Amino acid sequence: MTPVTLRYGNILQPQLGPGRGPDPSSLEPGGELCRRFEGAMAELHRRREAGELGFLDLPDDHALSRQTRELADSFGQWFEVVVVVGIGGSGLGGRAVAEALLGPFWNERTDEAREHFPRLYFLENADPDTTGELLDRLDLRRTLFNVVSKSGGTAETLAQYLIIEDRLRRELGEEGVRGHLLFTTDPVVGALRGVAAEQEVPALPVPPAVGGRFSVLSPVGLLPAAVAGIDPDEILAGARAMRDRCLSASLRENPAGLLAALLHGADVDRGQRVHVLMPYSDRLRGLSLWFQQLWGESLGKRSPTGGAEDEGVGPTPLAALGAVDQHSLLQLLLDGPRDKVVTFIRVRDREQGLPIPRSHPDRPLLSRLGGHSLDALLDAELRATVEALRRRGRPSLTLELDRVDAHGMGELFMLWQVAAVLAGAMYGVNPLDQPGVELGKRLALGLLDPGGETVERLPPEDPQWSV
């Protein structure tokens, strides 16, 4: 098996030309980007000894893991569906473990083509539309609701999760509730900890230094995979071994670092602020949304030099989809603003080419692409792109991994985390925390119900300002 692979060449100068990339010479001892590194290095280890970095243990927590697998096949195999309610961190992991190693139609499989698995829903966003829809069309009888937040303290999941007990409680009694409810949440404290010991909810711990974009090698991701019929362990061995990778002193054997460093210089050395995430598999679709969260709520922070009130750092993520996306944004990457830097991930192997099949032959453009497959078409986009932005001097990093399965994933949620910490500490921000954040959920709540705090009051809108 071929580890991950992160191939960095089109970011070089070499490959873009003067003054469009740094020299290579800046990633060896002594370098610029290596400095960097090394410095990052020493924070990562700091922070890990302070037992910051929980993340990095997980794939050792074997006792957490095997909790995780039992609970998955004893008690989540008692029923037909299993629903995920959980937004943000404690969504996206989940989502993208499924939608990667369950394939895009898995809930319209037949009971027999499952295996008997449960078929298993994403329930993220507190949309009355969708949440009331899904409930409306599920059978409660046979239905678990996992809900996750690792403070235990989310509004919107929260939210759903009330719903969800009164509609158990009106259709099933109060034993139903009790029977078709699963927590993930902190060990100890939040409200969803108090809840569970109250009314005997089975629940799942999240390690304490494991935050919620973090989590996704916990049993906030594991267990939805575990439910339907996917290895945790080896989701687990992929990340141990990238972990190890990852933790290497030397900047060219460390994928996390290079990724890090390369990326950091291109946003402040050169002003590359838009970082692209682009697979090329609908697979991996969810694996960018869940990096879209994790680099901006990891980066995205106010100057750690102080100054005026509206100064920050961080890069922008943005996720995309390949070939899709060369129909919406390769025009923009190619030709726009020179403020962008696009990591690809490509996929070696498919479980299939799907042959394209050779007809019309007296039409030329029909006729070439008989007697290839989709798997080689969708190869050749990704490589024609990534030689496109070379040829305009537009930076591009590539990912490639042998084939989308329970160890590639482990690797790939490993490497990201572990590069979202070193370039936290290049930024000199703080990776872990998310300040912004809790300022909006302190005045949604205040808006909802001021509960006896002191909230702050939101002006008056000016009308004068609407049309």
Ligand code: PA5
Given for the second form:
Amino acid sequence: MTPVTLRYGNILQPQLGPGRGPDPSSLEPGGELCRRFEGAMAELHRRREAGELGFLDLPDDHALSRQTRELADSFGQWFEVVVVVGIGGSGLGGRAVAEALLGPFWNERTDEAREHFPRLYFLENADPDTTGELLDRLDLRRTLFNVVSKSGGTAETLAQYLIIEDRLRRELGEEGVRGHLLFTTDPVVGALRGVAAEQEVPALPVPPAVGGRFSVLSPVGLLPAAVAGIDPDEILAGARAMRDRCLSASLRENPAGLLAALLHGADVDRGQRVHVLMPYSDRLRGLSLWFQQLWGESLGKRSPTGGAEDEGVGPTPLAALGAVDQHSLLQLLLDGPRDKVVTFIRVRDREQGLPIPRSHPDRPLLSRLGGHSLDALLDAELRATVEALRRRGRPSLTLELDRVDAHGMGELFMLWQVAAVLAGAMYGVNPLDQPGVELGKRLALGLLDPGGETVERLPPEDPQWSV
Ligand code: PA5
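Right, the form predicted on its own is done, so what does the form predicted in complex with 5-phosphoarabinonic acid look like?
Up next: the whole complex, starting with the chain shown before.
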């Protein structure tokens, strides 16, 4: 098995031309990017020693992964459906795992094809259309709801939980509430932990030092995998191997250090502040969305030196999918402003190559495709796009993995999480907090409950600015 490989030649000056990328000497000891990396590693070790980087230790937490697997096994294959209810870091990680490892159309497969493992749905948004429609369709007697909230205080998730609990109670009675709910939440604080204790609802812990968007390797991401028959230990083995690489003090051997230094440098040295992640695999679409949250919420912060007129720092992440977005974003990437870096993900082997039949010999547009495979076509599209960008002097990185499997996903999750912490140190921000999200939450609560004491108020709308 080849470890996940980062190819970074196409972000460097020799490939792109003068002024278009960093000189490779910058990555060597004494070089500017290497210096930033060393400072960031020192900060990572400081945070780790202070007990702030719980995600780094999750691959070694065998007791927690056993607890997760045993709880998943205790449900057996009895439930036909598992609904994961959670938002942000409490939804995106589990979804990324499931989409990658269960493959397309899992929910449409027959019971036999799923080996009687449950169908999986993710309820992220508090959108009544989606929530109501899903609940109306389900046979609650055969459904388990995994309600996920690290804080146990997120309005969207708690509101959905209240609706679900009420339906369970009305349809199945008190026993139904206990038997069809599973919480994943902080081990001590929050509303869900309180309910779990009072009503004997089973609850998995998210370790205190593991924050929302850094929780995919905890029961947040592992429970949905385990209930569908995926071994969490395989994911954790990949994460462990990558973590060990990402703790290397040598920049040229540290893939997270290179990702962080090259992407941070692209932003602050050359104004390439849009960071696109573009896997060429439908299975990795969820990973792209997970990256978007991780990179945006961790790095988009008030500038460490900013005063009242603070402009803020941080890249703008953009989730994309190849080859689909060649037909929507590529024109912009090739000819639009030089403010973007694309990180491609290439999968070397897929389950299905899917040969393209030879036919229509008299129609060149059709006949030249015959004899190849969809796999080869997708790969050719990726390599051609990388080259087209390079010829225009536009930077890209490529992550390569053998196949989309549990080990590889563990590697990718750990890689980007360590890169986010290192990039946070380079930007001079705290990658673990999200103070900006709080104002929106207080304003929303003010609208729902205007009598509350700690709420913020909205100014009245001025009708002259509506049409
Ligand atoms: O990364 C974060 O901390 C946030 O995006 C959270 O994941 C999100 O707000 C959901 O929070 P919680 O898990 O507490 O419900």
